[in-house]
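First comes one chain, alone, set out as structure tokens in the form predicted on its own.
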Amino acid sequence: MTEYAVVVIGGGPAGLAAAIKAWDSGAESVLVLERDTVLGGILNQCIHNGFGLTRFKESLTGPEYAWRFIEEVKKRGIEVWTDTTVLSIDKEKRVFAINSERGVFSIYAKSIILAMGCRERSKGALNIAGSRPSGLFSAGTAQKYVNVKGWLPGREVVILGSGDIGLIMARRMTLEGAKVRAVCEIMPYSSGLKRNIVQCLDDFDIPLYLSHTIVEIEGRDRVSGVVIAKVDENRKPIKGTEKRFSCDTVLFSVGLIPENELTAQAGIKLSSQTKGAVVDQNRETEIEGVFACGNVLHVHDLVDFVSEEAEIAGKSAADYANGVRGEKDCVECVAGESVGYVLPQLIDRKGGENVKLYFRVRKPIRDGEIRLESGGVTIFSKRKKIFTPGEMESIIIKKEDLAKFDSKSVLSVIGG
């Protein structure tokens, strides 16, 4: 069975950015494995620019920001294995994978760094009255057939969900020669970063209908149409609020969720909310040596926080394989007042760094004040004019002050 210091299992930005850390960190060996016949994941197909405006201060597409970690790859001559699927991992830090050159195979690693990115919810989960008719595309996929394979899916468009993949492909039809009829969410604000909805939605005339559904989609071989309603407060939807849309392309972006079978696999705990592992500020699971970080851990909105938080894996991965460890001392950390969820779920008292907390809210907020508790001692405060749910928050916790944690606390976020 072959060995390496360090597994990583997805060649997208935080596979990259891990393994690079890694290497620099003084792992002896790394080895990238990756499913894709190129490296980058997602961003190959994210031609729009945006990218590394907090990590490089400049405004790059996502195969250009994907390009700058690989060539570091190339550099470091760190080992990566393409077109390799994995099967499943072990407690013991086995990998098994199958490729075409080496057929079903396992590796032993001293510590393993989980990647493998995220996934779009499926129209099958929304439960939408209608036929299966063609037109009918997520939006990352249509996303690709656009940038990638330049098939245009459609020229008349109504997107569900007005997630960031969502907007920014309300853009791109409209740049290809579509007309873009309507983008519905049902939740009362959108779910996407402001900057998206400015640049996609208003600088087109794009309209979103917030609280809105769709509740019927019309056609048999191809769509015709769409009929989207208001709903209430428990979003049902509200009879007679029904507006109709001729098109011939629906666009679902509805969510992401992080790919983690093989997680749940090796039998490592994930949060009911984020729908990652639950992990400690090193992003360690709760096997020993086994770590994870980018969207398979929570699903972000910058890809520069994903290498951010990839280093804090990579760095720690080496460290694990090179037996440098100490004792821990974790306390839970949980989501209260007005947050869906906040990350690392478990904070080492001795871990003797600052510990960076992200979070998210889970309605707007103004005038809100974040607050860190625990055992009674608010151990963190600030105040912020705006929260919204499609941007992720963070704070830092001084090192000086994990000796105030109790054995649980809890970060809120309460309305002015």
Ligand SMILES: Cc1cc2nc3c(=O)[nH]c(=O)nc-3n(C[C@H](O)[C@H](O)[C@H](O)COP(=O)(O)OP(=O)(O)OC[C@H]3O[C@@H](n4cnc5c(N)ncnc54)[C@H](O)[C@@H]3O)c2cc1C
Second form
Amino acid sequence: MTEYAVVVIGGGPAGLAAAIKAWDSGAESVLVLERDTVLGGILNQCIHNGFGLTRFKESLTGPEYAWRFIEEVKKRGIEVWTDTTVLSIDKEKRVFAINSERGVFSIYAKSIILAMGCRERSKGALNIAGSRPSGLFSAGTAQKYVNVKGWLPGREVVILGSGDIGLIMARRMTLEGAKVRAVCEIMPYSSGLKRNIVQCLDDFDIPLYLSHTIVEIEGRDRVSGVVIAKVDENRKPIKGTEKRFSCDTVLFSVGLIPENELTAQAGIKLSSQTKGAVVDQNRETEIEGVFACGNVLHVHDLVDFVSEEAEIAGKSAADYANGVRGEKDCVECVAGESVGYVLPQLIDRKGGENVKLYFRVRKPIRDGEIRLESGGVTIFSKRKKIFTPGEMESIIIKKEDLAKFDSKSVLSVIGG
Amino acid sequence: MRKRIICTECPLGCEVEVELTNGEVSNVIGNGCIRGKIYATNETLSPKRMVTTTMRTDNGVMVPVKTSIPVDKTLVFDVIKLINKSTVKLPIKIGQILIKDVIDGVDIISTACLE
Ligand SMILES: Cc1cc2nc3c(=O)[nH]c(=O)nc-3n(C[C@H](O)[C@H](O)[C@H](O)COP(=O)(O)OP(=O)(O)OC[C@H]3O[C@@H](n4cnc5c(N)ncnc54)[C@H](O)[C@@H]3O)c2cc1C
Ligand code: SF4
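Output block for the form predicted together with the ligand, input the form predicted on its own:
Once more the chain from above appears, this time first in line as the rest of the complex follows.
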């Protein structure tokens, strides 16, 4: 069987950055497997700008950001097989895949990097009254239609969900001549960036209904309208607050979920909070030599951090393949008060390097204290003016402090 | 005249109030820092936006494009109309100028390579 030092599954920004770093860290051979015809992943359809502000200090569009990494891949001896779908992986680190040239085939890898990205949640659509007429799309699918295929899915639009993809699509459809009647958000706040609320909604006088949801979709063959209603604290619609909008299209932007079928099948433990693999700071999963990074691990809002995380995984994968790695001593790190998740979930006390801990808060908090405690000792504490669930936060744990981690540590944000 | 502007320069999102006297900014309040003052002044006097959209190529596929510089907010729809009226020939290189001077010295630039 063919053997590679490092096999990367997925050629989006995570897979590309991981492959480059693995190569630069001395991996003998690196292979990227991508199911699409082109590299770049979701970035190919994200034609708006705002990417790369942290990494390149420039506001790039999605395709431009991807291009910088594709160019770097080309400069190296990294092999790329596109139009190749990975079907499964196993504990022996065999990768089973399919493409038209080779049919179904398998490859043995010393290290595997999982970088399959995420897909959109569609559940939000399930509990709404009415039949299922055409004209219902997830926002990401609509984005692909408009930006890649050049086809406008509808003329009068209502959007459910005010995350960034929903906001970006409100502007995009408007620019192409559609009328966006309303954006409806079940929470009392939007999880989207402020900049997107201003530039995608306010610029075009598109109303944002917070604490509202769609209660009915009208129309038999094609959507003809929706009814929205205000919700109470328990997110239950309040009778008498209904409003009707006529529209031929409804976009759902109700969140992303890591694409982990391969991971789960291989028997790798997933976190119920992130829906991605449980990893240590090297992004190593439960199976030795299998690493994960990018949106398949936890949903990122900024691609800059995807690249950063992917480089950690790329380096670790190369080190593992080259046999340069010491023993591990992992302890748990969990989400405490107001924190939705912490990543990595495991801290290797023998890691020997500073550790960047990523986390998200569960609700907006003003003037909060980030506190990391272990065995009654505060390892880290810092105040910050504002926290929002839409923005991933991070803190750096100094390598000297790794020894202070007890069997279980808790990261909290204490409000007020 | 007073205008309320939400500063988008950082996640704090301060509500900044700009006071205009005879078309000039006479006072800015509510900004948490200097960046907010600059932002709110620009947003009041001449709001500008980068335009990103797609343009049709001669074989029907779309190529993503952007304006070379931010354009006046009021001209955004005009720029889109002009782009939608044109088609470009393949192949296209990233960074290539696809329409020179589409409006007021603004060029339309490709943001991807297409064979
Ligand atoms: C609609 C949208 C808008 C965004 N806007 C912004 C923004 O404005 N600014 C910003 O910084 N970030 C933004 N982001 C976030 C950022 O783009 C993503 O976090 C980033 O692209 C994730 O990279 P990834 O490589 O993990 O996943 P992806 O880009 O999804 O790449 C995963 C790749 O894996 C491939 N794949 C999956 N399964 C298999 C398999 N079994 N076999 C082979 N290949 C497989 C897929 O085809 C895909 O190419 C946005 C994200 C989305 C979805
Ligand atoms: S004014 Fe300063 S502190 Fe306030 S949102 Fe703008 S940049 Fe942030």
